[in-house]
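Take a look at this one chain, the form predicted on its own, written out in structure tokens.
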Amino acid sequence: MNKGLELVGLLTQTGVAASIPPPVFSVFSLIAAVALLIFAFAATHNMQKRPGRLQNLAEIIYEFFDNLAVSLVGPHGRKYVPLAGTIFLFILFSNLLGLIPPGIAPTASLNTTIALALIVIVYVQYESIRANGIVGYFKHFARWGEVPVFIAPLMFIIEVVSELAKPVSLSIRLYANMFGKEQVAMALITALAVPLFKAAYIPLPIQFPVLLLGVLVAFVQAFVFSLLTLIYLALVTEHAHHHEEHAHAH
């Protein structure tokens, strides 16, 4: 028992995620991806006009992100629903894995969150070039036509720095929240549960309120990541589609 208590103390001092090799997070990321595939297959296999529970849940999730994409991006935002929904579900499943023994959430590793952020930002740049063309893409950075010509070079630098900061912000926000939740849970175990267990030999779930909060954090962080993805896509495609709508009106 003493060795187990020493191990808990060591994990708290060094950090749970910091003591886990990166390949372990990759394995749990794969588990989250497989769980997502199983959910998608079970929900869409043998679809009925009168949906069952899983099909009904899948339809609710799709309709929610469909409404969100249209409200943020516009009618053309419907093509981004699969991306936003998949990111939400993958991050949610990854976050919830941290609440199931052995309690390893892939999103508590910067390797995972940076990879997710880079996928989003690279796709956003691709959609920006696709919507505006290569010339319009660089004009967007310089705010060409929106600011005086002599300010455009400065705006270009500012916008490039801002764009580079997006994956950093996305990845660190998700990582910090999930890593912080694990640290708080381990701190409560070490500070309260372990001393009580040593004194009375009765394990008490002191960390349980934190785990309940972890469920809420899991949903919120997954939603925020998807929401920001749609917002970034809206910012880079709004001008092109406004011009298209204006042309169709004429």
The other form holds:
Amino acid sequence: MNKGLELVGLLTQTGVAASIPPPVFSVFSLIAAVALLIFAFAATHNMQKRPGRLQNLAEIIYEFFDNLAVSLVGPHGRKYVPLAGTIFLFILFSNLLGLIPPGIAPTASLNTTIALALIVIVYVQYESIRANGIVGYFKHFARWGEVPVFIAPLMFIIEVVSELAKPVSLSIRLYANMFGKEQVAMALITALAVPLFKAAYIPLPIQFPVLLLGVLVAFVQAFVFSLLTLIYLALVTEHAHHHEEHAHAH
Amino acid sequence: MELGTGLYLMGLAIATGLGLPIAVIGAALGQGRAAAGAMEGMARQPELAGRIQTGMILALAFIESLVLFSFVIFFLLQGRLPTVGGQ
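Requested next: the structure of the form predicted in complex with the partner chain (the form predicted on its own having been shown above).
What follows is the entire complex, opening with the chain shown before.
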């Protein structure tokens, strides 16, 4: 009987992220990606001058990221909108999957979030080399021309370490938020279950407030991830484009 | 149980229980100051509310990630605690 209850608990609660094998997360991130594809196709396959509901939603999201990219990165930031928007939507879909009962958020696994963070960081390095050149890329690390020459090697080391810390903090922030939400929900479910009901899981929705908070966290964390993507891109490309714009002005 | 093992487990239990709350106290004070500053800025210049809000969310996320680091450490420590009793 307890076995059955445990199975029900497994199927209906999301707070079991620690004991779930990694392939399950892969399957759910695939589901999130397919859902995203269907949303994108449904919203854009028949575009009208007067948009319908889905097209309107897609346009709102796109315009939001367009404004954000232009205000953060500058006029050349428009080409980063697809990356930031896709990351936002994928993380949002993944996070929300964790709130639908049989599902679990793929972002509650460190594997998923490290993959996302690596995509962002590698792309940032690529854009930095493309914007500054290979010499400028290393000069940017050493803050060449901004600090005295004898401090430059020290700055180089500090900047390299902080660059390596970026994917770590980016991935752990998202992972710990989603994993933490699921663990707190699980703790609430199991806290009273054993002493009161002699069962592994409590048959009452006492984790409900945590799930409400989870909706908020899902949006905020997806937004923060794509916001940081844009800010990292802005940091590495601002110099080159700044000079370029000056050159055009003269 | 040996004295050394007992002291080790005691230290581990205290660290597991107190580490996260201490991090939360610090982050709560920091986030409170950040939000208060942002609100003041918004009240003074409502036309900049959007940009201030973006900056505030970013600052809050940075402060929060420090707590989450200690949260991850909490889970690492918790896994090392032995279970006691008939659970």
